[in-house]
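Take a look at this single chain in structure tokens; it is the form predicted on its own.
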Amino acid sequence: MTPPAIEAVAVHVVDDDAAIRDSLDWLFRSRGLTVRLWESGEAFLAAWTPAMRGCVVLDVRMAGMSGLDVLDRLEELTSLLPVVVLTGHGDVPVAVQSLKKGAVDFLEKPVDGGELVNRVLAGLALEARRHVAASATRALEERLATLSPREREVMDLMLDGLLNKQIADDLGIAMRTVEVHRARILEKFGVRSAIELAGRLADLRRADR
């Protein structure tokens, strides 16, 4: 299946108040940012794809799906989009709950425009780092998928610290065969040693947590 085309980085404003959407649209565009406006959580989630880029500015209290509901759904989708939540005055418990559900920040309404822009810029920087890390993870997974069953066995024993002769004895194959498999494995991952390979795969395991 062909992956969806990567979209332009944008600030996704999700708020059911048209006046606030228009105000935030002007605010972000005045700072040179691309903006997409969504009148409800349902509309935003219906358009969401894994290729969507940017940062979300999300109102907590909306008709229909609440902001917390949207956060729950984004977590289920394993979305990489950072979310800055807008809460009403005195909604501290809701704000804390939103952070537990994956929001990266929250601000109380009425928000200071400059502060909101700064939080969103930080969110965009975080999303860029997440995107790079996710791309690296996908590349490693694709390389893992190219290994033959025997290469996978050899790699696992390499990562356990076994020498070529030990691997050959363990698998009941010639040491020269192990050397060939080892060379192919290192070539596929673009590394020069089992230690470097272990580091790459450790990064992959951390990304999966």
Given for the second form:
2 protein chains.
Amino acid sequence: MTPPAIEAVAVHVVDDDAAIRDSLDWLFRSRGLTVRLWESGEAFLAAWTPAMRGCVVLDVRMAGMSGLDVLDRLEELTSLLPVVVLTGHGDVPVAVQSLKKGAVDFLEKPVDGGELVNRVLAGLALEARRHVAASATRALEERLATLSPREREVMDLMLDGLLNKQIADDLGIAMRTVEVHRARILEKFGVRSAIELAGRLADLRRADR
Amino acid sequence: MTPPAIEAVAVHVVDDDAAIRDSLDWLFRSRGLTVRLWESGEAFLAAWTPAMRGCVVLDVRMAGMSGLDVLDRLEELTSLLPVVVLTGHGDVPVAVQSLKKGAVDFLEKPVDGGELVNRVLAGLALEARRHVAASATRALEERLATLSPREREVMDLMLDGLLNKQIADDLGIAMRTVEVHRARILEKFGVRSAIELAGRLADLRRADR
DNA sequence: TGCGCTATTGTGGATTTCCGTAGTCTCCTC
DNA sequence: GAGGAGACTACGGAAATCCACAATAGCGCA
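Would you mind giving the form predicted in complex with the DNA, to go alongside the form predicted on its own above?
All chains and molecules follow, beginning with the one already shown.
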């Protein structure tokens, strides 16, 4: 059977215990969810790409790389994937650490199938919101990257509210040149005023949270 | 002995066990921290005001109101106080719930004194940051509250990037009137341009996070 | 060498913004 | 009734923004 494409929205089950993987595979499939199974943190991370969509269900205790290590790595990678952590042993410090490392939930085995599905569905909804926000961020960052160094300088001063005349003085250039850069900046962002641009970039900053 | 003023930065210990309260009182005082003791969640919340500063050390299991209930209430009150939760019984679901309800940490008794102090110091540092951000937010909101209804309307359209002429059309008034409102708005915020205002308000939005 | 890109500048004209000065009208409070 | 606040408007003039059209210079690459 061919695994679903990496960009398909899927529940990624990461557990070194094959019985658990199969059990969860069945559970999520029975709810109409797409599932991908990984027998180790290493295998999952090796396959990870920024285009990966969905939600991760991660066992905390595995041979080799631990669940906490996986969480660390996902954070470094600035992954958008929400992670629901499972543990076979009630362990408060590990639960606290997992949540602090970005896990969205932490459940003890044996886990109630309905409860787990609800947590995963919540995770999928969160990822969808993160995905939309991240796409907007990416689009803006791409436009930002099209700016020449000079345009970038002018934009920063524009957004500080300086008059063209003041920017010209600061940079030691003609006011007409400032106008030219200004027009180019607005054109590259597809906006008609500095205020509109500021609004856009504020959205970007908000999306970072 | 007179308790410290409510606005003093203090460690608020909330626990129905007098022995624990005394023990923690001693611990924090020995580190030069100011301490306030509360024998119940109810007592603590009855004294709560927005001006209360510091960090809370909260027992999760108490007669009467539970630690989780206190967390719920603090969230409703939009309290800035970071909360470190203590429990006498390892309990993963409670730990997870606490953190989801906004606790910054969760520790099991018997707790290592040094570790607890470190967590509380981290909480105090976090509260200091929150306090600064909240003050800035409050100052802006106060200015926002000085705007007349019409000024508020004009400001919203200004920040959408509309020209004065367009705003005049939209509101069915003279362009000169738009200019008057515009100038009043900028004056009330102490800024010199719409772009500067947008920057300020973006900071406010960021501070909400 | 030729081309594309970036940075720069000038001219002239139109539009927009800003604001002092001056005034009217309505509503509310004392 | 008097005064204050808010909303509104007009005139005239100055400053700022915007831009078409036109041009030069430097750099990197094929």
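As the structure is a prediction and not an experimental result, all values here were calculated from the model. Numbering follows the first chain given and starts at 1. Just so we're on the same page, rigid core means the largest C-alpha set that superposes within 1.5 Å between forms.
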Report task. Pick out which of 117, 104, 152, 138 lies at the hinge where one rigid part swings against the other between these two forms. Result -> 138
Requested in this report: Please work out, using C-alpha superpositions, how far the smaller rigid part turns between these two forms, and give the answer in whole degrees.
Outcome: 17
Requested in this report: After lining up the core, report the Cα displacement of residue 166 between these two forms in Å, one decimal place.
Outcome: 6.5
